[in-house]
Each structure stands twice: as structure tokens, then as C-alpha cells.
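To begin, one chain is listed below as C-alpha cells, in the form predicted alone.
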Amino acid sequence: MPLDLNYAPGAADEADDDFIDDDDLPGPSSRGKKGGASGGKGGGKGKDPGRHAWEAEYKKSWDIVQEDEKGSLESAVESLLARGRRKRALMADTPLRRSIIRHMFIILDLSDSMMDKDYRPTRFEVILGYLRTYVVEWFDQNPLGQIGIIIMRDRLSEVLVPMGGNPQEILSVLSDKRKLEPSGEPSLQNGLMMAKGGMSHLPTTSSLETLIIFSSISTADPDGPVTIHNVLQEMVDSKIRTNILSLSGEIKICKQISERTNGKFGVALDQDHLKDLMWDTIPPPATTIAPPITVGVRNALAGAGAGQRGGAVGKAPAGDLMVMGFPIQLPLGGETLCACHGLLKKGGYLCPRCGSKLCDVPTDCEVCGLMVVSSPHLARSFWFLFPVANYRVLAIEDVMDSINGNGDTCFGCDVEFPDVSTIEEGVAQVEDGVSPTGRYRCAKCRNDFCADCDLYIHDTLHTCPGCSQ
């Protein structure tokens, strides 16, 4: 048996030394103290030779949470608590351009990767329970949209549901998980071309997106002229906006194809951080460049306005508007045929133009075209366009300071704040834009709201209650 030359027992000794200090030990690893080649490149000038460079962009949950006085982690999580319902109340109260009618497409991997068990107890479960929660939120936010379903599985694309406003329809084939078993690979070509030819009808003053949750780390586009990229090109031009979510990894054609259509691309790195980056597709997208029509129409009307001061009549042009028609409401009475599903169904909506029964709204009626909604459908899309303007936080100063004083209650729930002279000095600083005092006030209206309060009424309200008052 030849001998190995390169063996040497006291470096093979020293090298299982470093190996048991490095995994077995407590503390920072010693290869870095040794001058090796890890050591090289994660200690530099300013960091901490001990840590690798990668390490360095973690923080240890922890050292992060640390006993009070007592011994009880209780403050710490509310904490952590207050800070993650702050970061979710501290949105974007700057009016922007967007879209109150959207139509989205889902575009679902159903390959086998979403089998594998790094989310509990699979991803298809993960996925499947984030979405029946994500469809009811999206529609309560939007309700003059609609969605649509894809699956890609065994190279294919299939579409699941087809675009529509009724949420209980999605949720229904949602939880039927026999037409949903993973299989094979999917295709993300098939995919982008079978949701485009789903939104080549729809009319340009809608917002056209789609969403993508990705669990492969590869696709399996089918050979031929038509590739991926003339697809993504495609998209681009229709002004199809993606959004993508990996589960695995960060993928370049995924990447690509997000930053091309003005979309958002993620990585979950756990369940919460997945449903976070699903929860911030709800709102709808800000329009960065507004139409040229709708430019030339406000110039020409506010022309036509100071002509017609003047004694001179100015003419406006055709504006950008968008023709909708409010249903007559059946009652509950004998089963009549619906022009929608041609099924006999009881009560339902008739159409003001043609008069054809259709079982909800908002939707597109099936005979004339017309998109049918309700008057409260909306007012509610109107939300995102008027947002209420985020809360002040308050410290202890400015509540000593105020006229309140110390005793007040909250305006929403009635609930008693904190009394001030109770909070230590220690704790009395607005850390990520939690109040220590509890309270969060209005700009105009002044009055003071706990932090539950404040994130319902910037979630879900939609209104201040002392400004409505």
C-alpha cells in the first residue's frame, strides 16, 4: 500500500483540535484567530476576527430578548410585538396614482419541490393555507378586482380558475386537494403565455398583474422559435406587471423577469417572512406614469375653465372614462337561469343593460360586457387613494406636556393608557417608532389611539374616527 506523502500525524492532530474547538466548543470559531484563510477573509479592519463575514448579517433572537427586573421575558415579547403591528401601521400616507380595478393572475409551482419539508409541514400546505386567508384579504381590499388561477406542474400550464370577482368560488377549488397534487416540473414560459392570453381582452385603464409563487430552483420550458425571453418581452409590452416569490433561492430569470415589468421579486426565508411578501402585493400598485389622455384632459379642462371666465368656450376632450352599471338586487324567490354559469340559481343581480341575471358582483356581465358593480364596492376601492396619515408617536414629554393628562382613555377602544410615572427612564425612548407611553395621536384631530387601535385603523378601517366625527 503506498504511502501518502502529504500526511504529516501532528498536522492531522492539530487539524482535528480546530475541528472539535470550532463545533463542539462554545464561542466565536478559533480559525479566525489562527490567520487562516476563513480568518482572512471574514476579519478585517473594524469586525470581529472571530465571526465569519456572513455571520455578521444575523442577529441572535437571543440576545435581543432580555429579562426585566422580575425575571419575566413578558415585556420583551410585547415588545417585539408592538414593533412588528408599528412596522405594518407606519405605511406610505403620501396620495399616490393607482389602480382601483386590478386583475390578477396566481400562478402556482405545483412541481414536486413543493413536497420537501423545510416549511411544516410542507410547502404545499404552507401555500395552500396562506392562500384561502390571502384571496379573502385581497378582495376585502379590492373589491372592484378579480383573480385568477394557474397551475404549472408536468412541464404544463392548466388554468385552475379563470378570472373572476367571486372569492368563495376560488376558496372552493382551493380546498379540493385532489386536483392539486405536485407532479413532475413546472414551466414558467407556459405559464407567463397561458396568463397573457387570459388579459389580452382586458382594457388598458385596468391594472394587469400577475403573481408568481416559485418552488423550483429551475423550469422546464418547452424547445421551439417562442423562448422565455420573447415571452418576457411580450409581457413588457402588454404592461403586465409580475411579481414573483422563491422559496428556494434567488433565481436570475425570475429575477430578470420581475425587475423588467416593474415588479417585485422575494425570497422567503421563513413562514413568516413568505407571508409578509404576499401580504405586500394587496394594495394595489402606484402608478409611476400617468396615462397621456388623462394629462391633456386636465390640462384642457382647466383651459376650458378659465376660457369660459373669460367669456370664451372652450371644448374638452373625450376623457378616459370608464362605463359601469349598479345591478337591481333579486330576492330570494323561485330558481331562475344565470347568464353567468347557465345553472338555475335563487335570488342574484340583473343586469341595467341587458337585463341578464348574474350571481354576483363585481363582474363583467356575460352578454353585453358591461362590468357590473355596487355602490359600496365602490366607495371602498377609494381607500388607497386617501390614506389616513400615520399616527404620532408620543413620548413621555409630550404627554406630560399635553392637556390630556395621564388618565385618558383610548379615543377607539376606551381602554386606559399607561400611567407615565410608572415607566422607567430605562424604557422611555421610541425605539422603531413604538410609543413607550402607548399612545399614538392624530395630526388633526388629536386625539390619542392605543397601538391595536392604530393598526386597525390604518389596516382596516380606513377612517379616523375622531376626524369622521
Given for the second form:
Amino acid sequence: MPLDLNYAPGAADEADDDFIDDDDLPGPSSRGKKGGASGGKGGGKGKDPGRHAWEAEYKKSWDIVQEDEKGSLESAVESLLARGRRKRALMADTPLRRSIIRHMFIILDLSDSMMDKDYRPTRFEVILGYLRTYVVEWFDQNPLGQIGIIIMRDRLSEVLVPMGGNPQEILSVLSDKRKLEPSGEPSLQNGLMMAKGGMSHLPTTSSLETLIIFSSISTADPDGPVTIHNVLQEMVDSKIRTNILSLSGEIKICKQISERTNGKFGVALDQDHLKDLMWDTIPPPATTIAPPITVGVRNALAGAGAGQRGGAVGKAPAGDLMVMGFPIQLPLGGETLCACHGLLKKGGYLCPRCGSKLCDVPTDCEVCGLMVVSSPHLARSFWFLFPVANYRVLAIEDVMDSINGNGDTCFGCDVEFPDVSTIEEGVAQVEDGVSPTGRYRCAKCRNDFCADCDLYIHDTLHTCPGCSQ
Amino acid sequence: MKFMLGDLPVLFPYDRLYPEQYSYMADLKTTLDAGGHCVLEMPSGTGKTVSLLSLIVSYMQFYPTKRKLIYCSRTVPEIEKALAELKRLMEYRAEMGANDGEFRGLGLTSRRNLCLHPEVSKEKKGKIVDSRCRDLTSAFACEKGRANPGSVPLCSYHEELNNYEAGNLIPPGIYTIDDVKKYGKEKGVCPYFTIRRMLPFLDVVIYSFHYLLDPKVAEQVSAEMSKESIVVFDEAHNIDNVCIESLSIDLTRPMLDSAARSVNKISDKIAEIKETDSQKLEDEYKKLVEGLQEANEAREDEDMMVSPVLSKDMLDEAVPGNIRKAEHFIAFLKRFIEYLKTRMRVLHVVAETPQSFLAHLKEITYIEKRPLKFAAERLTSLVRTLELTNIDEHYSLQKVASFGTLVATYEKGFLLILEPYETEHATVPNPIFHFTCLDPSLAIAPVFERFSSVVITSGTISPLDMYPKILQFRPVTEQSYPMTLTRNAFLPMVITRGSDQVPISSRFEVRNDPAVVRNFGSILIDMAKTVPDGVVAFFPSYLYMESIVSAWYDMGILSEVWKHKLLFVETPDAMETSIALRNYREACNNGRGAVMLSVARGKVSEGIDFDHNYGRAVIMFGIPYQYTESRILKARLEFLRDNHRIRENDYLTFDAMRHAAQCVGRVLRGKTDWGLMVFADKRFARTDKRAKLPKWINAYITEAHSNLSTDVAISLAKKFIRQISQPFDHTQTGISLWTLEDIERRQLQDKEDAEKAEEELKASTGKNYRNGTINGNGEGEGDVDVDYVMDDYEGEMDDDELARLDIPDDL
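Please show me the structure of the same protein in the form predicted in complex with the partner chain, now that we have looked at it in the form predicted alone.
And the full complex, kicking off with our chain again.
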């Protein structure tokens, strides 16, 4: 698809871009691709067979998609798109304090119920597949975050991947299916205990989260003085946010856990909905403010910090300070031993404090514990602080007024906009949020974009190409 | 909010109102205006209690007659809930500036729940608390204690009451049971007697059914209620059984033995008193000559030793001579007990009418009907004369005396049945002598006669026309309200076949067929696998549950269920069941999930709510028919057929379906709740059965869901659970929650309907216009449409303004 290829360079300054092949662009970007295509079709009435991706996407959700009087699904798809846009509009309007540095445990239910065949081929396969793309997308959006994976099976929990910032390691473990064979029942209590233990050493400055993918309908917890309610209280006390995605239905204890810990509880209707729910957890959550450690320094810098944030967080205390280092990249010369794995490797980075060699950034230095990041990571982590403002939907009259100001093509991808005069009245009646003219205008640079670019810019790129020129 | 219902301003303590609440109140008002009785069915969890209370209180306060409200509920928690609701309502009314003056509302419950006495309140059994309390508070004890302090232990809480002005024992206001107890503790007065003595001065009384229906209590407690009172029976789906129980007595062998021992004890006591204080017995004799009524005048708070017959059947004459003397009466009782003992030696079933029993009694023992009639009264008098303490020891003797009185008083609508064996296959005789009432209308008749408006209401009281028939009254309004929901909060499914297409049924011939048992089992396994948290399963009887559970155990079905959920079983023992329930709740709370196996007529099906996670699905295994071989039931059916022309089958189905509805209704306790209802029996697919389910359930059983096999049902359930678990906005304003505007809009609509009906009436004379409006009020399907219809009108007229104009007119 030309659309995505055009913008591939935008994502290519990522250190981990080599994992993204074009067909498997994860998350919102792929959703944007599919959904956007249909939106484009709605406007352009193109007959390109490749654009029928939405047919597969929405095929099973009879309940959501209903044919309009002409027997076409266009309006239904468009209303779906509109819902997404409205959701984003709501989210963007509320300035929130968010954590850049996230530590998340993905707690994976590997009980017998994962072999259920209601997802094809099995829940297990589907979720592993999603997890692989999820992890990549997650690191893409949260370069400074770290992920660990815990699995629950046979009433035990086990750390599959310890907390770390390297998606490659996680992916390699996730691809080994033999080690992940589902069996027995899950124990939510053990899983949470394990996650809590694995995060106990982390500073309160970072956002502590767990994402539980729960397939079973019950949890088999150990007998004894400690109940799941105690564990829940500990989770609340240590401010670990718990998001739970259930594949089966509303389970009281899960709902209670996520509500008490400020997390989200979701029940997946089907595979696609599960994906949506998973991807909803990618943007950093609003933080519950932890007591700062470096009070003195914080106060000294408070004035400057508050000014920068433009009063949006006027009441909230300024953030805490933390130590980070920018590493020196080594040339791809001879092989040297790395500090993190003890293996001979080419290339790598040098810790600016202790000078030990690290394979990959971002990471915590094995030797001195310094957080080693590269400046693009840091920059990318800021995207949600300065989100691209929502583009204005252009009505027919607006286009008529300003038709001379902008060209007839999208500023992003050069696709031609539909001719204003040919637009039917019926299409213009779709719900608000979708432009009848197919144009969306940036308020700052006053450039027009098509629906696809609009989605791509807001969901993936996080910077307006017009403004940055 | 405040809105007008005709000329009556109604204060409703919430900002929003469900449409069904509005219709409910409108119908209730019609009934009260007409001064008649009504049967109303409204789903549980839609605020039945609050609509009832707010309408009736508004009604009471608005009209000058100041009618009282007697609100009867079934259990103590329900009474407490109603009181709390009333308290909230009155607070709201005060906030809104309604001048309610000295409005009093109290709830009455047993001594056990109210006692503050440091020792007595520690007793666990209600009977013992009652009897110990009576020892401390009875008239003769008080007399003695006051005359000679310290000679008799008295209850300080009870004594303290004498320092208060009668009729003002507690300041005006609404008190929940806990409030009264707190007040009692503060002031050192007895809560029980405070409430008892305040009863005639209260505006709202909330207590249990028995206080009105059971003649043993009603005469004592409810005699002073004014005729104008509005009587409400809430949760009244079982009211006929309560009526029957209140006039039925069962005697067993151990009871007779214990009664005989009591008689001996009493005769010893008489001999003792004769030596010390023969004057007392003389006095009593004289009193009895003068007549019963005077003998009873002195009594105050003794609600245990009373006549078991209805007030109108009580004789207003002197006690017959042959039992006036204490010794003679004792001899009389001995003879009667011996006679009953001989009857119990018979080893075959005997069913006879009271007349034939009396004839035989006379033949053998020369006991006449007339003295027997006075047995209970005479015993009361004797006990009082002898100043007996620990009356609970003589419980069996009271039963025997009541038995005698009832047998001698009633001829029609009763039957005596002697069953020598407990079960069919038992070899050791354990005889039970049943004196059963067959006609529920007997016990409730005085209530209907006395009070001008009786409201019978429940969440499941379908089919509505059955109740007026069996209780023999004529209702002004019979109405069932649907539940307006913006989402389908429950999914009823009828499973008629297993996955292997074998039809399933609990019919007697096939119920133990392995294929049926296995298919029942696979439903349970699949449900346990699919439904999170709690699942409740109901069986028609304990017997069947036992047999099927043991079969499941052998088939390995239980171990399969154990993989997904814990299993709990209801037993006839209340203690065991309450432990099981507690653990069940815990398992539902901590995510383990549990299955509760219970019985459709058991304690669980009647009083326990399985709301939210405690019951996400309920499975009815089979139709809960009564045990049709039971002789009592057979006699009852015969009676219904002969007297009320209700066919046996109709009654049986009615009874089975109301229990089924009651069971499945356990899971849905409000509009935010959701649950699955599974009817597993092929007979549920038949429309004659389904039609007897409450309207609000039946409306959601679609054709597609009425004949399912297990696998299809499970996949539907899966889909439903995922759908319903999606986040949902519960502020359903406009559709299932009304604001003031919606109500006014509706009233306008009704008015238009009425006008239209009037026009039609003019066009075609002879049609009753009033009926039209009443139906219009209750019409359920109209609810959702209202918004659309009125939206169309909005262009032409401003209905808000019109509605506002309406109010002054009405005022």
C-alpha cells in the first residue's frame, strides 16, 4: 500500500524498526490502514480490490455492522470510524499527567481454557500472535518502558521474561510455543504476587502496570491466610495499575481488581475487539502521583517545569528528577564482550557513567544501574505531551469557501480529494466526526489531509507534517 | 421529584422514575380510589417498595381520612429494607416541605430480634426467648414483683415502659428495627413492647404476614387496626400457602408423649395449689361460669397461649360445665391424648373429615364436640391461673389443645390425614397426624372483609387470575408490568434436548433414565465452564436432587464440574445450608466460582437473593411440580376442583411455574444486574407452561430461544455474556428512566388517548370509556414508543407548557 510505504521513514528512526515488516504493521497503524481504506472508499468509490480489507475485518461482527437501506455497509463502516475519531477527540481534550517510564508485567493466563477454539485456530495461537505485535508496538510508543511476562498455569505462576527493555528478547521467548503449552487452571493471586514482587524494587517515579490477559472464568488460588483480597490491597497500596482483559465475560474479582487499582477491565467480544482492547493499553496511562523523592531539587526546578507545561497541570506537583545517560554508539568493528549477556558481539553502546558495553538501548546498565537511553527515544516518549491537535472536519461549505487556498490533493499523501460538487447529500448525513468531503484540516498550518493520513498522523506519527515543515 | 397523579401530588424520593413505577402507582391509586383490592406484579429490582410507599404515604397525607398503612412482608431483612426505604422517603418529604406532623412508622418482629434483656437476648431459639420474656413480663409476674420487689425477677426494660405516657412511648418519626433497639438501649425501655403498645397509634406498620393471617397472632396484634387501613402484602406469591399453614396442625408421636408429660406436670401442680391456695381455682371456676370474654380481659401481652381459630369462629359463651373444673379438664385432656395415641397405632393411611373424626371420638371416649372446641381457651385460662412459667415446655400440649379446638370448630375445607410411614418404602412407622386446611381463603377472608383496600403484590405472581380464585376475592385491578430495559439484561433459554438430541425432562417416567441424567449433567458442566462466578441450579425436590447427584458422581460429572467451580448443596438443615451459602458467596467473591445445587421449594429459592456475581446463571432442572402422590395435595386438588372449579392440572402447573419463576427471578435483582435463565425441560417449550410465567420473563423468551439443544444454548450464552459484560451506561433516561417531563408527557398522552377513546365512544356508543384509560395506563409496550410519538408532536405544540397548564387545573 503506497500509503504506508510513504510514511515508513517516519517510523524508521526507531531502533527496533527491523521487526516491523510491512504486512504486519501493528496496532493503530494497521487499524488505520484497514479502517482508513474503507473510509477512503466511502469518499472515492474506488473499485480497487485490495481495498476490501474491511470485509474481513468486520465480517463477523453482525451486531455492529448493519446494512443501510441501499444494502451497502459504507455508512456502517464510516460510523465505526467516526466512533474512533470521537473517542480520540474526547481523550485528547483532557490534559493529563502521564508517565514516560513505564514498567509493565504482562500476566498471561495459560490455563486449559486457552485451548478453546472460539478464536481460530485457538485462543492460545491468536493471543501469542497479538502479543508479538503488541510488544513491538508498545515499545514503539513507549521507548523508555520495560516489559516482563508472567505466565499462569497449573495454579502456579512463573516469570517467563524478566522485566526488560528489549523487545527482541521477549519476541524470541514468545515464539517458542513448546514452552508455553497451556495446562491446568490459572491462579490470579499467584500471578499478581509474582508481578508485585517483580516490581517491588522499582522507583515510584515510573508507572507500574500489569496487563492480565485472562482466558479462564475462575481463578484457583492457594489456600491459606493470604487471600486474593489481601493481595489486591497490596497492589492498591503499592499503586500498581492492573488492566484485565477477559476473553470470557465479566468476572467479579477481575473487575474489582482493575477498578480498585485504577486500571481498565475489558471483555473481548471477538478477536478484533480483543485487539482493540489490548491496543488501548499502549498509550501511557494518566499517573497517580507518587510522593517525590528528590523534593529539594524538585522545588528548585518547579517553576521552570510548570511554565513549560503551559499550565495544563497547574495544580499537580512538578515531576520528580531522575538520572539518565546517553550512551556512545560503538562502530561495527571487532567483536567485544557485552556486559549484559557476556557474549561477543559487534557494535553496541557504551554506558556514559561506567563505560561498560551494552548491546541495546534503552536499558538499565548492568554494571552501574544507570538508565541508558538514546535521545530519539526520549524525544519519542514525549509525543503525548504535545499531541497533534485534532484536525477539523471540513463541511461542504467550508471547502467551497476555501477551495482556492489548498490544492485538490491530500497534503500528506497526494491522493486527490473527491470533487466537492459531486458529493451526494446522503453521504453528508453520516455521523459527526467523519468529513463528508474527505478533508481534515490542521488548525495550525491549515493544510488539508485525507482520512487515512489523519488516522496515521494521530495514531502513529504524532507530529503534523504540515506544521513541522 | 414531585408530580401529579390526577389530583394527588406524589412525592417520589428520587429524581428519576422507571416507567413501570409510574404505571404501578397509577394503578394503585385507581384501586385506592375505588376502595377495592388489587393484584399487581412488578419485577423485582424495579423499586416496587419505594413506589408503593411513596404513593400510599402521599395518599394518606393528602386526603383527610388519614388511612393507615399495614405493610406485610415475608422476612426480617425485607422488613428492615422497607423501613429504611420509608425512612428515606419521609426525610425526602420533609426536605420538600411536606408537613407530615406526627408521622410514625415502625416495624414489628419477634422478641428474638428485639430483646435487650442481658440474659434472655442470648437465647438462640425464638420459642425460648418468647417464653423467658413472658416469665419476666406476664401480668401476674409484674403484679407480684411490684407488690413485693425482688420476689420475682422482672425485666427492667419492660418495667421502664410504665414511666412513659401510653401512646407516646417513642417520639414521632420512622424507626428501623435497629433504630428502635438503639432507642431502647438509650432509654432503657423494651423495644418489643414499645412497638406492640404503639401499634394503634402508628401511621405505618411493617411486619410479617403472620401478624395478619395467623389467627394465633392476628387477634393479639392486629385487632386494633382501623378498618380504613390499606393493607399491602408484598412478596405475596406464596400467600395461599401461608394461609393454609396458619390453620393446619401436624401431630407426631413424640409430641403426644410430651403432651402427656405436660398434663401430668400440670395435674401435680393443681394438686399442689389445691392444698395451698384453693381459692384461686375457685375464682377461676366462677369466672369461667360467667363466660370466656371476661376471663380474657385481664390478659395483656401473652401472644402465645391463644386460640388457633379465627375471631369470627370464636364462641362467645361460657365454657361447658364438664371442663370447668381444673381436674376435670386435665382428665379430659388425658383422655383426648390417649385417644390420639391409639389412632396413631394404625398402620394404614386414614383420611377422614372432621365430622367422622368427632363421631368416632365420641363413640370411644365420650368427648363431645362442644367441650373440645374450648380446649385451647380452657388451657390458656388454666395456665394463667396456675401462673406457670417456662411455657415452652408445654408447647406440645398447646398443639394438642389447638388441634382439638380446630377439629371441633371447622367442618368444611379441612381434612384429617394419618400417615403411618414417613416415606413409601419405610418399614418403621413414624406416624404423623395431619389436620390440614384445604381452603386458603378461610384464613384471609377476615382480612378482606375488614379492610377496604388490600394490595397483593410480588415480583412473580403470574398468572394473576389464579389468586383471586383461590383466595376468593374480587380485585379492582390485576396488572403485570414489564421491565423496561435498554439492554436485554437477562437471557432466558429453554433447553429441550441434550447435545445428543435426546429430549430431557424431569417427568417421573424418564427422570432416572441415564440419558436424561447425563444430559442434565452436561448442561451443568457446560454452564460451569462458560459462566463466570456463581451459578445456581434448582431441582424439583430433595429426593430427586439426591438421586441425580449420586448418579452424577458415579458418571464422573461432578469431578468435571469441580474443575471449573466449587459445588455446594442445599440440605433441609438450615444451619448446614447457611454455611454452604456463606462459602458459596465467598467463592463467588474471590473468583473461584461456585455452583449451588438447591431445591425449588427450599429455603434458598424463597428468601435468598443471588444478585450480581452471586448468580450469573440459574438452571432449572425439570419443572418443580409438587409431589403429586402426597395425600394432602390430592385432597387440596380435589377441594379446588369441587369448590373453585380449578382443574388439578391447572393448579399443579400454576404452582410449578410460580416456583420456577421464583427460582429464576432470584438472579435478576435490579436493572444493573444481569444473568442467564436456563429452563432445562422439554415441557417448558409448551406454550401452556410458558404462558404461566410472569410477563416480564415471558416477553424475552423468543421463539428462537424456546427450543434449544445444549450446545446451541451454550454458544448463545457465551455470546450473551460477552455482550453484556461490555461497559454500559446505566443512566437510561427517557427510555427506562423518566424525569418529570417524561411523566407529564405521558400524562398528556394518556389524556389524548382518553379523548380519542371518548370520541370513539361518541362514534360507537356502548363501549366503556373508563376501561380504555385504565388499560392505557398499564399498557407496557407503549412505554418505549411514547418518546417517538411525542417527538412528532413537538413541532405543533409545546407539550411542556401544556402539561404545566394542567397542574393548576388539577390542584
